[in-house]
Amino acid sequence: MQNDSLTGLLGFEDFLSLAGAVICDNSKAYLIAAADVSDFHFININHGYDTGDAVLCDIADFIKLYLPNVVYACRSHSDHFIALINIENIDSERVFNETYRLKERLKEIISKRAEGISPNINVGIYFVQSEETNIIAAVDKANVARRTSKGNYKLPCVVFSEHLMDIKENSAKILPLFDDSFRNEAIRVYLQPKISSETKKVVGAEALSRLIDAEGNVIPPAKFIAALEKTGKIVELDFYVLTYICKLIRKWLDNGIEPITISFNLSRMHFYSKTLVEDIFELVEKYNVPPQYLEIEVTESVFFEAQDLIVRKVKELRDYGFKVSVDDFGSGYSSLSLIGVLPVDVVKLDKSFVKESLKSPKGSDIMRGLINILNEIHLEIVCEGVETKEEEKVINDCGCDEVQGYLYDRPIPTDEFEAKYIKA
């Protein structure tokens, strides 16, 4: 037997060996926990790799200590760590709950050890069923789950279904079909509309990509991001969405008409570009085209990884010009204490925190609150999924005055948005 020469873990080969063996005894109930680090590498790029090796051995030391009813657990690769824990007489809310806490005491201790990094842990969970014998399919079966958890900040874990194989096999059908629609410059992207509610008229859009399968079916962001954030693909994406508005706005200021700000999407995963401010200011220089009428959305979720590393790009591309807004706001843990460290100048509101809080008038009485807070501060506000008329009515009493949903317009085709909205 072999144990992983870093952490003193089993190796994988031994982990199913010995785990397979132990699975195949049905009088006990078992799990197989799967479990890696978001962007670890970025540990190893800013802090050096002795420091990314001494985060490995924290977790396989906490997994030692701490984790509990543990049978075997391996170091599988890299921060992929794999354990088999015996769950008799414990139900699936108490798994839930302990994976919760745990997790939050090993995030504090990797942020110990990589200062500046919070990081996120995956963790996929497959109950083995009483009839399982093949633990390289058990294992595979975790891993799905754990795939699936990465960017989710509000899940303690994902447990494996069926429907789960469904995504893995609609993420092998999207990424040759994104392949070819990149190199062809096939990806379409349409503009959604933000409206002040005061004026009716139209303040700025937001760009969103869609893809055209090989019947013509359009095929929404919801569908193709996770598989393109899980390969890294997202970045072409981003900036072949930011290069058509680039070249969108350059084609309005040479047709003398006064262009809106279009907003578009930044993965994470930008931020850890070391070019990732020059990269945007290039091709914004290529075109010729004034930064501020590019608006920049970062997702709030991902200001809770490496919140300084982002904050000072952010603070980069602001100084550039360009405008910054966090999106989906309201819709993590610790939005009101990102408001005074976010050096942004747009809050979107994300549509569920909007709906709940319009369901109550204690939930009114909140929004009216945040608004106030964020009108405060100097903040411009955007409610994203507004889709009725008394929605905006009661979004306008609490004092914001640009919505984006249903209610106006649905995301649309470039050339259909120019001819309701943009006038020569």
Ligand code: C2E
Contents of the next structure:
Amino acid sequence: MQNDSLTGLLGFEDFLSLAGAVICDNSKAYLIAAADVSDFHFININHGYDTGDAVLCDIADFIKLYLPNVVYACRSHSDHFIALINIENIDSERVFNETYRLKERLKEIISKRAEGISPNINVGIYFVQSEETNIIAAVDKANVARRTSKGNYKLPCVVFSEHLMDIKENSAKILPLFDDSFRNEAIRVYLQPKISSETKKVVGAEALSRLIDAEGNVIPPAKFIAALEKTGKIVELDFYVLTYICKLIRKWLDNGIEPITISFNLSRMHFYSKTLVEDIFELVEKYNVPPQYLEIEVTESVFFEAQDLIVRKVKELRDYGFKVSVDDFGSGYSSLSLIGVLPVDVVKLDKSFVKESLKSPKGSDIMRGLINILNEIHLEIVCEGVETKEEEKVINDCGCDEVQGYLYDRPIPTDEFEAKYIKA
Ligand code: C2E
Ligand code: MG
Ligand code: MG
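Having seen the form predicted alone, please provide the structure of the form predicted together with the named molecule.
Below is the entire complex, every chain and molecule, led by the chain shown above.
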């Protein structure tokens, strides 16, 4: 056995053989964490190689002393560290919280060693699947996650999913475009109206983003949201959209126009940021926008992930005065008992659910029953994806409050939306 002479941790080869044997025993749950220090070479360049070496030893000592439940850990090369961790009885929320806490502590240690440097630590996590017996493949997956976490300062880590592999290729095309987009105004915010079933008036709108490529083609969210989520860059996009709609509402108010409520989508990734709530408050206060004009859409499945954490943050946002909606309800796990306890105002029925329900009399009955229950617990209901008069009629008969769909309008550029729907 040959340990790393600098840090005393295992060498990579030994790590692979020891950890490889452990993951073959699938009676326990493990994760592999891969970490590196952003721009480590700056430490070497600016503070000298001795300081660089001391930082690497600090990290190794930190792993030995503070990283809980480590089975094996190694320095694979340079500033890259890998650990196999036992996560028996530990849920993902705790993993995120712990990662956040440990990263902050490690950053402090490094800043003390290399004064003036406050590096980010990139962390990728792979929750080892029970059928996974190939340690090299498992370490690769943690590394894919680690690489996608680069440049993302708000999130504690990126977790590997197969989806990450699929979007790797797409990301290579999308991400450079996105990086330039703030400069080139290549991100556009479109608005789609929400219509009151009772008055047929436009009572709100949803902000949806579009990316414009070099040839001027409009790229829909289906092509870029996943790539941005996996790299954490979605956080920037959503704040860009929120800033945009805050400015728009401010403009309406300054021109004496009573604003309609505009909703925006908040990706699941935000909820792992410690400062989410404060960041949103700060922005809204900067533009002096009363929060009742803003609605936050959180997709249904997010509420099933780290439930307590998310419910707490959503509650803080709602207590401040924002409206909160559960987006895409009926598209996945949908649980009525959960809806009952969530701190939300609006349920948006997903277009796939709406379409399926309208296919048969039984489906329509189910939808009617669902809307009745949601009404009973004082939730507003918005039906998405309404495309025909016939659909609208059934939906209205079921007691839905608002509709959003191509029947009325597609998402359109803001200036077009203002010309059509906002009367000065
Ligand atoms: P979503 O939040 O559920 O938004 C509604 C989607 O349904 C929009 O797709 C809208 O164009 C589409 N839609 C509305 N009415 C109809 C209809 O009658 N028929 C059909 N076939 N579709 C309709 P879009 O704009 O392509 O956005 C897709 C998803 O991407 C959104 O689903 C949302 O989850 C996400 N997204 C879009 N912009 C953003 C953003 O700025 N931030 C985040 N985090 N997510 C975004
Ligand atoms: Mg939405
Ligand atoms: Mg939706």
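Positions refer to the first chain, counted from 1. As the structure is a computational prediction, the values presented were derived from the model and not from experiment. We call the rigid core the largest set of C-alpha positions that still match within 1.5 Å between the two forms.
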| property | result |
| --- | --- |
| Core-superposed C-alpha of E384 shifting 2 Å or more between the two forms | no |
| Core fit, then I412 C-alpha moves 2 Å or more between the two forms | no |
| Is_shifted E297 between the two forms (CA, 2 Å cut-off, rigid core) | no |
